[in-house]
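Take a look at this single chain in structure tokens; it is the form predicted on its own.
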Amino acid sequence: MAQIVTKPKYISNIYNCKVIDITHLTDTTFQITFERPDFKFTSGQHIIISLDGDLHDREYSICSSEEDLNMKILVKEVNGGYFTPLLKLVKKGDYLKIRGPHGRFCIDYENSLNKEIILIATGTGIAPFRSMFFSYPKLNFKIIHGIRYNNESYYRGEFKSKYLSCTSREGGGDFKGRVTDYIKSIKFPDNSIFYLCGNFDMIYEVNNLLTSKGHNINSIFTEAYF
């Protein structure tokens, strides 16, 4: 199976970044836009966010492009969780503490030209793929998004024809069923490169499906959210 690296705790500079906007995408999912910290990042990397006066922190993938003036993250409120309900209370003008960037879930741009780049996500695992999509417009992306309900198809309007939803709990999407059901049903070009981001079970199952179809393990890259 493709290696999944457990992220260590990092020591890095702390940036205080002002919240510019909060967009509620569903009852429990929201996007926070804030001032960009004074660093460069590569699409696919994540940052560590904390709040003033609180010792807890969480990692979030950057979902803005490498050239955006501001930075965005995508947050799913966890029922009974500690940190995400606090983030949901954040308002315009508040400040987030940012550390980073970190991670190696990044695209080898030169090696990806003239190949099909398959981005497979569940839920808010779509976040780093938005960054990749807008940072590298010359690459040939296909985005496959596993969701429960159609209103969870975040960024569909931005991805347009490159996006396909696999909706497990209602009809009306592009494909009725789980991501793994869709992967079983199609054939990808032999030279495809795959990026998997989301829950561990999806990553494990899709990785096994792709290798069983003959795709090289070295062409599959993963980032587990939970």
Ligand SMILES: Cc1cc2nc3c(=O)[nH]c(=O)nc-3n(C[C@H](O)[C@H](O)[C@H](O)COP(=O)(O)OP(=O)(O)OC[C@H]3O[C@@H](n4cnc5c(N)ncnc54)[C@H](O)[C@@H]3O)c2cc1C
Contents of the next structure:
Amino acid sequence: MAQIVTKPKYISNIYNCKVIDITHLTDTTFQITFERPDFKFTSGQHIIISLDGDLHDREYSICSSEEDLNMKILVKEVNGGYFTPLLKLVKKGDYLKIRGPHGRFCIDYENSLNKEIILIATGTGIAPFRSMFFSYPKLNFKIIHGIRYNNESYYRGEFKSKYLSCTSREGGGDFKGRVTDYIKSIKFPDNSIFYLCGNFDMIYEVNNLLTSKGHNINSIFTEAYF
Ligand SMILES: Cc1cc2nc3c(=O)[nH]c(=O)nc-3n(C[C@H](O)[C@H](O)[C@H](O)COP(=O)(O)OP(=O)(O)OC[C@H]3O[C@@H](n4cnc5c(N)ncnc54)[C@H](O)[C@@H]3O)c2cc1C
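Can you switch from the form predicted on its own and show the form predicted in complex with the named molecule instead?
Below, the chain from earlier opens the complete complex, with every other chain and molecule after it.
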């Protein structure tokens, strides 16, 4: 009798994807473009990346749109981190091992039409928002980005008037201060939907600020990186 072998749910296919380009946006932040794995994904989802000959892997939000022919990620090199210093050494023509897509940090499109969709990020938490921005051009986005220095406004040129930076360590951006200071200072339309992505402390604080302003917890969606 034939044996039926089922694959455990947590094992997904591994795709070997060739690196097409690596762009260093600042001393510590880089964007990798690679051949798209043979799967569909929804903006806001992430993939798991590992390197040949290394057992470690890490999650990265997909930064490119659902229709893009290639895939992009945006990575911050963590000082003393294990994986990001290795990923930073990747060169054009190398291969990444990709699993995915994973996650539910996604937009309910039909429910989002005619509402203000507020995307709030710190640092590389802007990555899934770039994907959403280009996948859903009909949605009314406002993108609020917490950064330390103005050169971290990686996608300002693409987001144009939809983008506002909150720069904590220098002037010359749109708002001088932390993203939480900015949110304290403004009122959002009552029916806004919020997506928060980045470090856990920001997410916790912004979540509390929004609910204290009267926004329903069910209108707030979050993705914490660390
Ligand atoms: C769903 C999900 C999506 C993610 N998407 C992205 C993404 O698009 N881009 C991205 O750069 N990272 C992303 N991350 C974080 C990423 O998975 C790694 O944790 C990060 O790249 C650090 O890996 P490392 O091995 O270099 O550091 P590690 O050796 O794993 O960690 C060292 C320390 O650094 C802290 N740390 C982790 N990330 C950061 C950071 N960005 N800044 C400061 N300290 C940090 C950790 O908490 C830990 O204490 C995501 C995480 C999750 C859970």
